[in-house]
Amino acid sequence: MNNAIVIGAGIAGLATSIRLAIKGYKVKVFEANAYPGGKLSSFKLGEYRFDAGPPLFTMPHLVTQLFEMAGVNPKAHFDYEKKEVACHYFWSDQTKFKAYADRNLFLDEINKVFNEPKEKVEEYLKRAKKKYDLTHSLFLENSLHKIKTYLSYDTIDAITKLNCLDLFKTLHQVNEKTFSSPQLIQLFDRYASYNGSDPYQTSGIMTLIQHLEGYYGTFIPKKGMVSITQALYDLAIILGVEFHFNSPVTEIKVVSKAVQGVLVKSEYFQADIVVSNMDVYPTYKKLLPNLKPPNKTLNQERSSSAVIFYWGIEKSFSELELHNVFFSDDYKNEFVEIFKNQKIGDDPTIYINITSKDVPSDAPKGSENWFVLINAPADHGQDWDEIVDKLRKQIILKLSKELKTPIEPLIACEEILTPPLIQKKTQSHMGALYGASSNNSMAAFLRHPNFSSSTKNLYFCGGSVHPGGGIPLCLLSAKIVDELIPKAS
């Protein structure tokens, strides 16, 4: 049997080791941490409880199908809810918007809201679907770094369509050319910050990414978010994979331009396949001693990071959901600040996770766990002490404002995360949550591909490659690397 070791337990190489088990590989998974994960884990403030990482979960599809290809009921392990409101927007003017998961209801209410007519809004929405059935096969589901994907029907379909994608336009353009509201310009401009990028920069075929919230919903894991990593963590172990936690891979041992093994903690073991999940930066930097680093993809502009506050609230506020954002009263200056000048601007907007709305467990009874982040830059050395104390004024003094409720008294217990221990934590360069940023319109062709083109069968999963960051993508850079890997032998 061929042997496979995948470097790092997030979800991208929880997927990427199972679907090299289904293959017949035997598997063996080494994670620098004492739990699988990565960014999507968990931790306890007294009887609060955190989802750590990543609170949105979008098209469920691509964990239970993991499942369904081991021929294991996905019901059995993991269960979630579609959620009827996919997230309440906050203007300090109290305009209030609900943005529902049926699309009537949405149309609806920003034609109420923002005097928009309902037929302009389903006009963009399907423009927006157009550039995802155009792209998804090229940008999402195969490898941009293979000649067999540009000789495809799909692709040349989408070249022959290259007005409507809209790629050298960018996305606030976009936006603000189709609506006459700035506070729904806004709203539309925020995807943007899903893959971790500037919407006055970031190119206008990220409309998609509204597309895939709008059409196949947002949904709440049962169990929490962490509950995703559990879940395939347990599907792993069924399927045979063996996992060694608190053992940093220290070395990709190459030799005559081909993968050997790898070396943990001094000991070697042997693979025929080594896939990466660590960030490629530090793959490069700190494992590949001897390999010659693509600098040029690697010195990318880093997305945007975050500051979170993980907040136990002895309160519930009835007009708050699971998602929640209060936004900035200058959009604009907010993106100048964490893509330029690499601050934290004065009126940050301010993004509220609250999972006890669904899984009462998660907070004691009458109160709430806000995980509460807000974007910022990379970390370039700024002191982040500094930062953190002027921020958390801002916030509370602007929830306080808005929610009429004093926020201070409130907060029973605290956890902050920053740049720095975002990378200390997950190995992140820079502590940037989406490797490179997407504000180049060429972007997605510059990030790294699923494989390396100098070394035989060493390949790539995760946030920091092809196609991008968050749950969906990290687990369709999984299914890029198993179509890239023959069957074992």
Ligand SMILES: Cc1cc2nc3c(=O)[nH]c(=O)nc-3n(C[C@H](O)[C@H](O)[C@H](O)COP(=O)(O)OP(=O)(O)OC[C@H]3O[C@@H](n4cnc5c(N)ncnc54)[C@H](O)[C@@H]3O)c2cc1C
Given for the second form:
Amino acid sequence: MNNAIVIGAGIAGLATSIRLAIKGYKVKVFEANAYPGGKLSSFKLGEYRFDAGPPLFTMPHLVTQLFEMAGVNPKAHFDYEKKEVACHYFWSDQTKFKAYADRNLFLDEINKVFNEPKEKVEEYLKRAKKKYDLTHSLFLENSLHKIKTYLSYDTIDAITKLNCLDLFKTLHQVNEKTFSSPQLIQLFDRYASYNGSDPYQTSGIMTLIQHLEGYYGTFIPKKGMVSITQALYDLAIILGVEFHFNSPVTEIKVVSKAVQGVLVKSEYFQADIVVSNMDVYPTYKKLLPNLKPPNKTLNQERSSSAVIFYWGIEKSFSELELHNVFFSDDYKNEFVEIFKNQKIGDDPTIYINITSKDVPSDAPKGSENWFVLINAPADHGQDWDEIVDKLRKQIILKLSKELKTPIEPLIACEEILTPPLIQKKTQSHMGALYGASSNNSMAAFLRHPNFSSSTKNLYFCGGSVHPGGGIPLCLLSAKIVDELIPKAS
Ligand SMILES: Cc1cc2nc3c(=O)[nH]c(=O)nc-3n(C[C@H](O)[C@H](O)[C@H](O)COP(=O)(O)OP(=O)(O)OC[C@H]3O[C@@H](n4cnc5c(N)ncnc54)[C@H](O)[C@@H]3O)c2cc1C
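For the form predicted together with the named molecule instead of the form predicted on its own, what are the coordinates?
Everything in the complex follows now, all chains and molecules, and the chain you saw is the first one.
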């Protein structure tokens, strides 16, 4: 047992390659694109630099841990700062809220802006922490599909305290029951979108997402989000991982229910272990033609996707920060449109990320690089040209009104990303950002496991399998895969 192949150099594929190299495997990574990182990549439009995908960075220790495991100083490759304000929120009635990282400032600001008693908010945050403390080992750090997970003390403890988890209420119900300010309820409901779900359907356990942001903080890598990819790629190279770019795997070879290797554009590469970082849906449908796919798992509802406008803006807005949210007036309708009607409503919530606030070289002086993200349904064959055309007009109108400045004349350059393009660039089924949605209380148990139960030595990592999408969970999927694979012999 010596040769390991990883299919895809997304964040989870990179982390898996590092872990397997540390374990003593000779690791080859085959990547369809010409660059590593998958969704976590970057591009330039003239003098403006943009991170193409995830703008929010939490739990940086999951990145630095990989360097420590390899005995390499992380500081030499990767530097980041904690943000004092996690996000700036705006409502159409001119209400503004700064989500301070400091707990006391956060509580004071909530009391000032929403008139919500501090003790009530503190109680809510404590309960969210308890949910995380009780479940992170079970749901995030171990395979849910191995009996030994259920025999651990942590799991038994979580099961005896099931009623604290709000599993069978929705996130919105928990928030609505706790707070009286509709705007604060909307703010806490928003955390469902961090895993591409609907706050009116996803389980109340998801208050723990707010805990991850509020308790551990939000961070900005000093050279932009893409430096996470660059740092892990550099570490993999140091550890001797061999990368093959422009090399799409076309088949995983299985003989007598065990993997033998992969085909890359009809060239065969032998492997004792194969880990797929490709979305699990096309892994089965395209790479494993002779294996019966687990259709029930694969056909679950997709998470939301996004339409992103990357704009070079020839002005600097002092009221904006790194993360900014302009809420819609009818949040419920926004999610009905996305998940039921597979559309984008007329007044969507707008998220704007501006890395040039923290990394000035990302835009020319006096200008800003805007990454404007609108939650969208997964791709069901909608007419995206028509949707984008209408959406662009709506959001320019809304932002011009709220920022009291006509935005259209300030747009110096533009690039647009849609769900079909997300699928084309990364193979994510239907362009979903986080694999399956978590729109029911059993969602965690319904994700595909990190191993194949029918094929020996076949494993899965990344946002479409357990424990879920987003950078931290993708890195944890690599950790779980690592723990499932024996040391090289
Ligand atoms: C617009 C956007 C915003 C997001 N916002 C956030 C955020 O703020 N915070 C956060 O934590 N997460 C966010 N996410 C989610 C996060 O980006 C993903 O969960 C994560 O990056 C997925 O990583 P991954 O390792 O699963 O694989 P991916 O990034 O999907 O990469 C998979 C790789 O596999 C390659 N591949 C596929 N098929 C083959 C094949 N047959 N052969 C070889 N290579 C193949 C692809 O080319 C790709 O490089 C966002 C995502 C997007 C797109």
